[in-house]
Amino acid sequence: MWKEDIEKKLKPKKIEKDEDLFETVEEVFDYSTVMALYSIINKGIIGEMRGVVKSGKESRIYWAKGNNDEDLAVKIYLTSSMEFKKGILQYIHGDPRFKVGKNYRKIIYTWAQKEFKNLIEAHSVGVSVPKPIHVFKNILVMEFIGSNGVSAPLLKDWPFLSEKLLNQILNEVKKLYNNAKLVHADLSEYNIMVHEGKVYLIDFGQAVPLTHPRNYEFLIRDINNILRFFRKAGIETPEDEVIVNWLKN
């Protein structure tokens, strides 16, 4: 579709090791995406596609390898998903740090751009959250959670749920509420991963700094989304307002 005029323009021995990149992602992708990934390839920050991990009406994420032979997950936005579109401004609306117009792909772009920035303060107070490396356009490289190009379960998946794991999310929510000075306002059993005892928050596209007008009722929807869930599985715990109040302190 696309081969002959990006084979113009990038360094041949990429497109020569980057050869199945063309099936994986030509047929999904428009012309404006699949250039943007063959930029971050070309600065270095992504050796190799390997494949599609997750498929979403929203996103894709693949399993990649970096230049050093590090494990990535290489998060890719797609540009043609009107409700989408519907759902995200709520977010981006009221954040301070971005501006966005009626434009659909520049909307996009910012919600890219705003995960990353999401991310990058998330980690550099400590959160457990997958490192995030690179963003361009609609396009978010980070690290991968998970081994051998399989993903750690979501939280959901995960069958040895317990108090401590509880716990161990929920701290992980005050260090971000605390530290990060961030709600991430749609956590849930499905953004939450499990790998080697380790919880990981992702999904961070629409977090929100604590000067967004409804960071509070978020947080609050936060914290009674994993309460509930954990509830379903029998295991009890502090009212609601008592751990609003414990994180808040």
Ligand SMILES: Nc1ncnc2c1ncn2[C@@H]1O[C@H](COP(=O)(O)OP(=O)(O)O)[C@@H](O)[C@H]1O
Contents of the next structure:
Amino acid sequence: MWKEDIEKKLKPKKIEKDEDLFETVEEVFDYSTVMALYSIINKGIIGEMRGVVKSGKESRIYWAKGNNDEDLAVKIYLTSSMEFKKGILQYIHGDPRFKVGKNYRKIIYTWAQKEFKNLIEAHSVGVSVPKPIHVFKNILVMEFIGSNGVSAPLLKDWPFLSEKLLNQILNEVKKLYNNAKLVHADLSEYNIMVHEGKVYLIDFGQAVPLTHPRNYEFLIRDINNILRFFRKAGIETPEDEVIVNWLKN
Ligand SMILES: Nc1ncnc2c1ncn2[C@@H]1O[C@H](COP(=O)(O)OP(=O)(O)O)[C@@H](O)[C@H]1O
Ligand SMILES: [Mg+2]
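Please show me the structure of the same protein in the form predicted together with this ligand, now that we have looked at it in the form predicted on its own.
And the full complex, kicking off with our chain again.
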């Protein structure tokens, strides 16, 4: 029903591949998300949507092409997960950059803006993250990390763990802390990618500024997640306190 509606509304504008877009996104997303995606396409930020890269409870990541044929990652937050909406509030309250009311859809929009802003702040001081490109409503567009639509491996699947790789990661966390003044707050082998010899920190929705009352707790948790992962692989690591002291200097 609403498919006809949208087509009517959008007719005068330039839309390519709309059938494909519908096939890709129609079953998963509500009307306003599909409209938001169209709006981003009409602005010329996305040229073409390709396949789903990863489908989670809270978001879906798509591979897309920009108008200059560059690879993009499009993260679309689902507006339907109630549990998610409740869970994320602890990372929004306490962050003076964002205020939210009780409108759940708007909370998800704020979450996408927050991830975008965190990526901008991290990227602008040289932390290795996917380059943020655009955000609108619940849709975030960023650089695609990987090749030919295949995401680079996550740290959890990376077979060549070494002390050098650990140090690379800790250096990124240090830059994030000292230069971007942010704590990731969900850092683990699931939110780090390894691509062409570089590590990338990803998934920044929950990252908080150092002014957040729980920033220290989140920092220690992040560091311990990484240390635990490397220790499990038989790599010797310093204690978390040693890392925290080093990181703050
Ligand atoms: N910029 C990107 N380029 C390529 N793949 C990505 C990118 N961002 C995320 N992914 C892939 O999508 C998955 C989910 O993304 P993530 O941001 O961690 O969302 P979630 O909140 O679902 O964990 C990642 O594990 C990774 O495989
Ligand atoms: Mg993740």
